[in-house]
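Take a look at this single chain, the form predicted on its own, given in structure tokens.
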Amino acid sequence: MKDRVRRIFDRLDASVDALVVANAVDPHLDQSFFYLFDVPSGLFEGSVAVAHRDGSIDLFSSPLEAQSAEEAARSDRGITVHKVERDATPAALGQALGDAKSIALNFAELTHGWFARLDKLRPETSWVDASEAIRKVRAVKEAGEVERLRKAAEIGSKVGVEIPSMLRKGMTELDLAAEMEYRMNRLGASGRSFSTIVAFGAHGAEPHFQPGSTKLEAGVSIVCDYGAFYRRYASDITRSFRFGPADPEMRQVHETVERAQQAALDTIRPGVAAKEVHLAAAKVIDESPFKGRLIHGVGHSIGLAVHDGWGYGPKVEDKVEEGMVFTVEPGIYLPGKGGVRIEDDIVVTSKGYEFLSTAPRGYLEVAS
């Protein structure tokens, strides 16, 4: 981990001595600690991972993931593991600190009480937002990531093509969630990457629907957007699919999206600004009739969190760079009727991308 350690200094001020980064209690775990502490498994709350400029990291775990801590830190001999009381951090952390005077902390992710503990144990210290460097460091993946985040959507894609064979007239938007992340764990995954979403009829039209007790009848629109966990690293997959006969309008708007994803596609390569893949996506969504009914970005960076840190839209003026690994999901949404979209797991190489993800995206009409 040294050499991503050495790289988030890099993007600091030189007078920065040492950078802080811990755990509260979950869901409030800053995914930064599993990036300078590459471990397989554990909840790490409380944890406190303190990064020095020559690349080393000083590691405070509490026992109940000692075996777990120990094992990783033999991997790496720039770790060293510190197993503590939770309540016991503060006075451990003040000597792995030593005379630090500047230290940086990730604003993004650090609760008010964490930030509260450090600033009673330093009080002179000169606090830095470090959330920035540690961004765009994460953004671009090595090699390994992009294996974990390639074996995530593998899962992620085989679930996609059984999805259409798990439908049956009566059955719950819930029903549905449940089944797809039983055979998401079945294939190797860990867990659910984040809350599925699965959506029928008009419910389609909101892009985070939460799924509830609606049953499927014929002739409706489904979206079903999820993702797995494998070591870590995450997928995010949407398809949508038509139940029952069929309907004009939806085919086209499907058929839309698949033309809106596949320019903003065209569009990736190094260099390009972030912006532009969106606007490729947009442009053909508004030429046609459903011109405005895109109504979000057209991706984000995944990785250690579905959402990981970084998104595209209108206004972004990012370089795509090689190695960043983000979602291409342009959608259109028709209120009270339901909505499309089609979403895809890519990493950027040296001439364009590849995908991730390999699930069908084409238009398809489930017999009711």
The other form holds:
Number of protein chains: 2
Amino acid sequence: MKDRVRRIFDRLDASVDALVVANAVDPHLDQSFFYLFDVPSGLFEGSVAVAHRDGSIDLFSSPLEAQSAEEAARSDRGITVHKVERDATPAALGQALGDAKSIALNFAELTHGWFARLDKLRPETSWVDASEAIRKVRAVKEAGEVERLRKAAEIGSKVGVEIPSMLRKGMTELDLAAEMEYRMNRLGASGRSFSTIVAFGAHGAEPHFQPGSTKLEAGVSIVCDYGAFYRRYASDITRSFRFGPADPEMRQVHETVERAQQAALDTIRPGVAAKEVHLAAAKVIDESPFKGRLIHGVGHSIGLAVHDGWGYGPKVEDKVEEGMVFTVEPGIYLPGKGGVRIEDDIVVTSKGYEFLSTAPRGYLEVAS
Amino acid sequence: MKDRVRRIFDRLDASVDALVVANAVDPHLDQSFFYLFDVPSGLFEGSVAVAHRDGSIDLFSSPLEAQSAEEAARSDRGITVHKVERDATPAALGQALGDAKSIALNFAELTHGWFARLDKLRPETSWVDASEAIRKVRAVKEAGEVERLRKAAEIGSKVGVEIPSMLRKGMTELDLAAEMEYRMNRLGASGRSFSTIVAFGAHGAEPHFQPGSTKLEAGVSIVCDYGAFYRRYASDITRSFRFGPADPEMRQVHETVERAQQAALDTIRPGVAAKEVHLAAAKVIDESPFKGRLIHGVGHSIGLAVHDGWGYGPKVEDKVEEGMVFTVEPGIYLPGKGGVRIEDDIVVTSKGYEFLSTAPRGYLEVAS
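The form predicted in complex with another copy of the chain, contrasted with the form predicted on its own above:
What follows is the entire complex, opening with the chain shown before.
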């Protein structure tokens, strides 16, 4: 992916000779490795990409993925695959790096153990943090990336539409999560993009709750936050429901969150600061009876990871750009009672935004 | 988990004042965080544990998981939870670390970005690599950990028994993976422990192949490598099948792998070097017509991660100890034709080993 390498180098100091992206052991893999090398299959533990200023890449791959690496490299002429045993990587790296004096690394996803090994191997090298450059380049998607993200969001949206029909009294949070993930996989996902959140009742007050064996009973609210990977790209969607007798307060909470989401969406266009998107949603919530109950940033970039580089919080000055893909997900959390979050995935267009996720956002009160 | 903290400190230099375990953004979470803090729910991005020599822990958690953190800490009196905004963490950390001069870090799972931030915060500190100590302590499981691993393996084994009945002409690799994952989740898994490998035909020659849209046809071999998470602990099982007309060569391959696995298993007892386990399997394969076709280490530790700290390769001198849990998984890979791998999870006992996974290991030739 010569263009991607060049875009990253454009943001680095002119003195930088090379960029090294190194994977440790699962889950400590640098997702940028798969940005530089678009390979559909393989784990690539211990593999390393050395990218040069001219856009070319030396890729050091273990025998465990040699076949995939070689196939993928055949359609990307900038990449030379070197098949190495994991232990041989440092010596092989030395050759590819030649007399490079200044080498960039992705501090955000490189383990410190890898850094220490590299620093020992090349004690004279000046190491440069490329994580800001990589974050910014990865944030603006190419058309092909948007298509994968759209497909990932479509898979999630179809399942979102089906959630109400899956609800059964007595089912556990884990049961519902299993059903949702199965349907995403049947629709072509290669797996969930993060650990599915299904929170019944008071559990919904915790944004990162993980499902357990709590059973569904009539008269609770439900938060489902989930997403699919499609060809390594993520979706991330939240829908909130009510099971059984309606609750006027939770309905009001949902309506407030809907208005907050729309207010955030209305701000989105190239040039606006990320914090403005957050603040628009926060304002709606803080002017409602639920003041102070939004306890997280209102969105985050998505791409090769579900939390892909940056968030939309009250202090984020980064500007929104055309081609960025991110979530818009205000929520209101009432400890002891539950929560409501609505989360959609959007792509920034030249004049505003377009939804990638399409499931209805309105509050569904499902008969128990 | 005071005992765990103390066991880690026992392996560190007496001058070390504190151990810091810091999470970055998903997937760059240090699994040791969940070793020190046994919390069933929550993602804990950006959260940090500061462990002290007396076994106590200061835990800095974001509001996103505050409820889970506080609940879990109530049953673990050594832990004090500090609820902080992510941005406030450095200042809060400073307080907990006091005048500590020598601080240990888990280089293997800490991002270099986190290290750079800590080093800037405390430029006078001497940083010590605790990854070897942590790896060794985590490798020997407590009874409660073995029970979770056993449950994770049971879930995988039940699904392994069912795989032959799931096979249908025309189904894709992704279809089969979806079905396997669904059944694991229905049996109580909180998800797959790694990206499920389903490889039809020649794909089986690549150990880390990821399933795609290739359809099942009669006359191919199938490799299924998969596992479940149960209460954060992983299983990892591989079974290989033949769909449709038998193939004498692949049957011979399978028999050779079975013998190799048994040879490896027969070496397992406390005190034997890890490399002996590998070499026993490699010898069987290298004395067969498939010499040189074992292209990976014959096993790895499992625990809070599926690749949990170390492997069983030809050069690994570490000694096997009672309470260790690892996989035994020789394979033979024939490029262009396919592969066979058999993988089981075992726990080391005082005299030998016990299987955690139980699905039949024999070669199943399934009618197409």
